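The chain below stands alone, shown as structure tokens; this is the form predicted alone.
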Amino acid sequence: MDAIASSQILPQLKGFDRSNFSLSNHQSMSCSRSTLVMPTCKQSYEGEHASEVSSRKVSVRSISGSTEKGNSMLGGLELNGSVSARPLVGKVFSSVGSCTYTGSSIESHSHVAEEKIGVLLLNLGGPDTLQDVQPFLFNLFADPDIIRLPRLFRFLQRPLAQLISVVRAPKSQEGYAAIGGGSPLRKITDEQANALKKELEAKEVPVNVYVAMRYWHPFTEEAVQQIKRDGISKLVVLPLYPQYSISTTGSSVRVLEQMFREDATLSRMPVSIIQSWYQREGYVKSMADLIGKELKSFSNPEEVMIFFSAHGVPVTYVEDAGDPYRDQMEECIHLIMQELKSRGINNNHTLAYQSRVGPVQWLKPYTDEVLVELGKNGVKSLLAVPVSFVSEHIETLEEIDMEYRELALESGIENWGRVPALGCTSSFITDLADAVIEALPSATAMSTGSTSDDSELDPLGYVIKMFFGSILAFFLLLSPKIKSAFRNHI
């Protein structure tokens, strides 16, 4: 699969003080929209309740240069210690409203034009062909943000990833074969990059737009090297995930931060990271537009249940690691439904989570179980909305359009519809362009530093680990019982 739902072994993330965690960056401020001036807006860095957040904000973070030894960073989260030891530097910009400027931070449009600005789009990636499925899955499972092993056993990450990817590949290949033999994600993301570049140029902000995939080509490393070759002087990082999760945006940002800290040239480049943008007015209205259009295709639009299906994450991410994904998703649905109600659309709606696999508990309610329950309760018309995704890929084209559709019809739902992903919808691309412009003033250079763990540099310890780890990996890879157990849970 194209996402972390392919993960089979997801550890319990322990030891986090949620009282010290504030990633949503819900901040109070005011700022007017302008393509000619990009202000730095004053804000208070407070952990406000989700319902109090304006639908016109975008959460932006400047990359910080400080590092802490022994901490695994997930987009600024310290997942092996207290997050309060290294607070995020939060920036929030409003698309509409009055503006308060700090004089030294105001950048004129002509000044921006003198810089060489880059925009880096982050996405998951997907196999281009059926032959790419197994190595793609290996890259996925080799990510320590997907399968988190105890420090002592981290050297088993790659052998374990190899085992899971080999066992999982045949089933995943069937899914990709059903949608044409590969993922369309790269093609669509390239199209979004081109559309965003044209929109920013139309706003007189010339940029180079780059695509960085986490688990397949073009990899983040490839994109960053091209950014260096092109001599980019300021960079805005824009994840194509509306809501933040440590397993998506967090994982990609962790890799990016490490690369920038280890490179003397990159460490001096001003960078802004847009952490999430589900609450932006342009995004909310674009989603409402698509939903409203699809509702009209039903004979009785007012009777249709609006069924938001979001990608799931393990419960431990939310409850133990403080992942804001669930809260952001619920707020996102609230904002979309408020927009629909303002247009006179008062349909019932529900939210469920898809793509769960493996023996661990994922966010509930589960999409497949809710579909069956809705059928039992007499729902006859349903409109599926893939709210986590802005591009079509295997989880929309195969999981929703094929598996869930069939399940819904078998459960008694007679009329099925599905809202397409936003793709290159003009209002959506325009809002992304505005988000980039608003993020530019917050760009801050990263200082060099090392994030390596001293224990990893101990030669004797490394040899001992490798010796016993090799024995364990040997039995893992060759044991028929282990293979059978994985097949039952994957």
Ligand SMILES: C=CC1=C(C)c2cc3[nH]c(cc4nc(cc5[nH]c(cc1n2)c(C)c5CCC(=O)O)C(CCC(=O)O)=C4C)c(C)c3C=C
Second form
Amino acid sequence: MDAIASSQILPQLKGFDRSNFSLSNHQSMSCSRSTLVMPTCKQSYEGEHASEVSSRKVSVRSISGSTEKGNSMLGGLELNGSVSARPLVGKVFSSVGSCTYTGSSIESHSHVAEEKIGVLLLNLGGPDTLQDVQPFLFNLFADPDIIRLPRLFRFLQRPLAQLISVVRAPKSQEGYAAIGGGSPLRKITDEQANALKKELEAKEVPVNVYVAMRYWHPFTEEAVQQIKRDGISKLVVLPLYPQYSISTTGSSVRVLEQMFREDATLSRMPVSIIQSWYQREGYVKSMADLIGKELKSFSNPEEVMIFFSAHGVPVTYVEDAGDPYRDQMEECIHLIMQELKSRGINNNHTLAYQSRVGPVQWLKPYTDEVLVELGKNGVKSLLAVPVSFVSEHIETLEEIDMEYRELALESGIENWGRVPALGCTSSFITDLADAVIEALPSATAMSTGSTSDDSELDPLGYVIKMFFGSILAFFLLLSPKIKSAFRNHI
Ligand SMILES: C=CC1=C(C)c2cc3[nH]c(cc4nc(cc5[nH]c(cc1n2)c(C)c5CCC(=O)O)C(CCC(=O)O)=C4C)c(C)c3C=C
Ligand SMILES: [Fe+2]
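Show the form predicted in complex with the ligand, please, the one above being the form predicted alone.
Below is the whole assembly, all chains and molecules, this chain first.
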């Protein structure tokens, strides 16, 4: 893999101003690439990863955009949370001066300070029980990065979230009931956290690993409180989404940024955020391993259509708000197919988007429509590859394994297979550990800039908002078309 495509780390929140991801409709955003050499400070590393860490060129996509001033957003409501707290482990030594990696610790040659490294895994979260489904959905739809209302109507976010969550809950509960009565996400993410911690220990970088879910337990706020209690002094933030989207990594990072900005201790803590990692060699190879293995279970492997199915996002995210998700997804598929080709696997492949919700256009083509089309066109063998997430969850276990499988078989596809999610696959966990190690040197304190929205304080503006908002709410809440769009996939 070339150096440009080898890693993508936006090293600091300061350089990555979340307010650039405005939820307003009138904005532009651009993505550009540049290269830099890590580490940037006066640190030299010796040891297992010395050559990789000290001299590797990594690609950095700097995301910048113009946005209206004072982009204030309502945070998603988060109910009483608990967090999987882990015992204190990591202690290394670092300082402002030059450092040497000795194998078990980073020793400073100037003044020595004890350093406790934390790794914060970001994930979506899922309901543990069927009773949790509606409040979980409320948290999700109350997130202004999930339902992007125009500024004027943002005060409607929570009433709308309440309505949509109640309307959608029965359909969603059916899905969770079909996979055992709740989401497996928490258990799998905890297993990944433990595996990552062990792997980093094996690489002689002891750390505490924390799990921060966006919409259910353990909530981001709780994880951050635990990080404070544990006295973590340097943090690497690792989203468990290979590709960046405003709706996933972006949303979690926005919440984190807000918490860190408002807390004196946290705002000084060096933090490194890994924005996306779909292009890492270890990830690409691990995906290719899984696909290669699953292909062998077909009687004629070379005739199998490799069908990548990614979670969709509304098309406006990409086309209006500059979400790099679709570009990253396409590049990711390209890299996996290149890797397969290098192994002599030359199957046909296609990419489609699943799981759309609500009355707007989502990224196309849609998974259900492509499956029907492929069946019509005579494709007989198909291997589904979930590609936007690294754990099994409702959309793999229910949507792909049940709904799409049935649809495919009805449409004339005779041989169906599905690649499992990466979970704790060891080559994948090893690569995540390497990503953490590579991100450490670029940790820097977050910006303490304020993003308060002046217009929120304007009483006339408030009255106008209420007036137009109420009219809109009236039509929205009474519209059966909108209700049914949220109840089912369109
Ligand atoms: C990369 C992954 C994901 C993107 C992008 C994403 C965007 C997105 N999702 C919704 C609405 C829902 N998502 C739901 C569940 C869900 N979503 C993801 C991942 C991405 N979402 C996961 C892993 C899960 C499953 C969690 C689990 O419990 O297993 C749900 C709830 C389930 C359902 O009712 O279908 C909704 C609703 C939107 C609107 C959106 C982008 C704007
Ligand atoms: Fe989703």
